[in-house]
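Form predicted alone, single chain, as structure tokens, below.
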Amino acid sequence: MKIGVFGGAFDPIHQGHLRLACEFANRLSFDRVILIPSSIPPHKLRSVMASAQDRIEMCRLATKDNPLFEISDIEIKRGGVSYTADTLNQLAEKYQNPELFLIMGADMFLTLGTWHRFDDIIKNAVFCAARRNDCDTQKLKDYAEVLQKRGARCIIEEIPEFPVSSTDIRRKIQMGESLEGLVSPLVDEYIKTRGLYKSTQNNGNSDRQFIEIIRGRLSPRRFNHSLAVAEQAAHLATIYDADPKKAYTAGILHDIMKDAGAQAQLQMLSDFDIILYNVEMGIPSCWHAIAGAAFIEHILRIDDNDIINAVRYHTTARAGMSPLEATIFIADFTSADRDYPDVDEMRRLAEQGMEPAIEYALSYTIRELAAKSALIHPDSVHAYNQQISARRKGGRYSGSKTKR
């Protein structure tokens, strides 16, 4: 049985899809196409969303008299963030090691190598992509060759593009203009009937969000580790002068890609042309922190450059930190789960100041790493010089707002 797999928010679900799922079921010939509305999309992160139930009837509606669709709740039922491999692996078992393909837009096509678990997505299914908005066909098929390389199987179809997105429609019914002949009239009622995105104002969900994305990519040591980290990074921003609520969710988000494993962290620099120093590939430590910046910046679509340098920095600091950086630095190093030897010290320091705690964290740093010969990230050895210039000279560290 060939089986078209579409997932997605579907926040709401509109032509553009039921025509992107239709021309791919015509052309290859699949038996039915199953349309998933996720629980908690990953890539996809904002204050109002429909709720599961509301999007699952959305979909039942649009495709009310077309025998080809099927709507699955498997997402909505496992709960917490929808992550594709283990949607794939329960299909695949449900339906008996069927012919699954994955239908996508040019968007998320363009992401799969950054995507959780990719190596177990690409035993169980062949991608389908088709381009969308300034995205050109040559482009995606220049992409399927490199994820080709790894073991993908891909189909790029040039596929007419319907113009229109679940962005478009959500801000045109904030707007009161009409939704004729963007979502099936069934659906057009029921948001009516339903009054679904009426409502801009934010909720405060996102960090909420993180939190269940977190859930799903980290081990349960590491996730604790990360409440904790942003419990304490918000505590130390009311010393800091940095913004608790910034340091909340840097918190939450600086270890996302710690889990991921190495060859997941290289392949997300390559994947956005980020290319490391040579002392930095001898230092397979600090690739969570880089990978885990540009994570959030183009997965996530996180745009305060000082949430994304706290991620990129936390590990291994940086001379003129703000005070953000500065604050997850040391709020990693003293977050209540740390037991190693010196941490009585180092909470006992940050809560003076900024600058004892970062110099502190630093010779402590640098002792360890010489102790095995390790290599010493410069940005490290920058930070620290930094720090004992500046109280030599009776000054303070550059970038620092440390209340007195």
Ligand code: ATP
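Just so we're on the same page, rigid core means the largest C-alpha set that superposes within 1.5 Å between forms. Small disclaimer: the values here were computed from a predicted structure and weren't measured. Numbering follows the first chain given and starts at 1. Compared with the form predicted in complex with adenosine-5'-triphosphate:
- A displacement of 2 angstroms or greater separates the C-alpha positions of residue 363 between the two forms, with the rigid core held in common.
- The rigid-core alignment places the CA of residue 28 less than 2 Å apart between the two forms.
- For residue 67, the Cα coordinates differ by under 2 angstroms between the two forms after the core has been superposed.
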Contents of the next structure:
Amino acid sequence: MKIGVFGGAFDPIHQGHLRLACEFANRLSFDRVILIPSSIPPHKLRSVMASAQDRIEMCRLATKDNPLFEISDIEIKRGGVSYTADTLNQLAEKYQNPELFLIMGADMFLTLGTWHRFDDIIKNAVFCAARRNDCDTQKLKDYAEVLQKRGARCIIEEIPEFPVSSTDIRRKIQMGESLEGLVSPLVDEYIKTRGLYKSTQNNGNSDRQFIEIIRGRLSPRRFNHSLAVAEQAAHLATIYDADPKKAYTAGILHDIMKDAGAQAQLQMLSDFDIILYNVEMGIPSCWHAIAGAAFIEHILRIDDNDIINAVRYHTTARAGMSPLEATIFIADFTSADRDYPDVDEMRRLAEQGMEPAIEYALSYTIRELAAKSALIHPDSVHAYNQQISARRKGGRYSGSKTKR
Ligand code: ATP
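Swap state to the form predicted in complex with adenosine-5'-triphosphate from the form predicted alone:
After this comes the whole thing, all chains and molecules, with the earlier chain placed first.
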């Protein structure tokens, strides 16, 4: 049996989704297409989402008259972050020997190299992708070649684009504009009756979602460390004049790529065209921070540069750190789970202010690295020099808020 598997937030489902799925189903003769609304999407986070029940109901209404479609709640029932690898395993078990085709638009296809348990996914499914937004088919074909070298099977089709996104739909609802032609009439009616997407208010869900995401990506020890850093960061932020909410978020996310392994870290850098300096190539312990910043910017779509930089520089520090960057750097040294010979002194200094804490942390790190004849990242040396010069001049540590 040939099954098209189409996952997404479907928040809400629109004609672009349906057009893509139907085109692939016709061209590749699928026996059915399973639409699978995600529980917590690993790639597109938003703090406000319609409930799972509403998203499922809209999928049901949108496909009511088309027997090709089936709606599945397996990701909703599984809960937590919805990893495609798990979903495909469940489907492979449920249908005996199915041929599974994973349908997606260009935006998702181009991030495939970073997906959790990519090697499991490619065993179970063929990727089916088509152009979207400003990405042309040739770019997809080029990326398909990269994925094929990793063992993936890809089908890229030239399908005329239906230019709409769920984001457009939600924005139109907030502006009071018509959804005619963009969603099915039944979905339109459902949205109106339920009063969906009228509020843009952040309901505080994003940190909860981030915690679920790191739970799936980190070892239990590292997961607990990340929560401890988040707690400590929220506390230190109040002393260092940083935003405690952002500090908490950056603390949760700071090690998001740490357990991914060197190969995945380098792959992430290459996916987002990030080039390491020669000396950085020789310091694998800083790769997770650079890859982590890329992950939260491009995959989690965090658009706050200060949070991105706090993750980026949490290992090396840098000269001119913002208060938030310094907060995460020090919180990582002083979180409740830390246990090293100087930790008490480090914690005492952390309570006194940013400058003494940064100086102590940097001199500790530089001493430790030099004792092992390890390379020292130039950002750490610059940060250290800046601290010493500022103290000698009796000047204040100067921070820059958003420069990258
Ligand atoms: P949002 O605007 O909230 O990011 P979205 O419109 O991209 O949402 P999702 O539910 O996140 O919708 O997408 C599910 C899948 O459908 C993804 O693989 C996405 O690439 C694809 N998709 C969504 N809209 C279109 C479209 N107009 N044309 C082609 N593919 C699309």
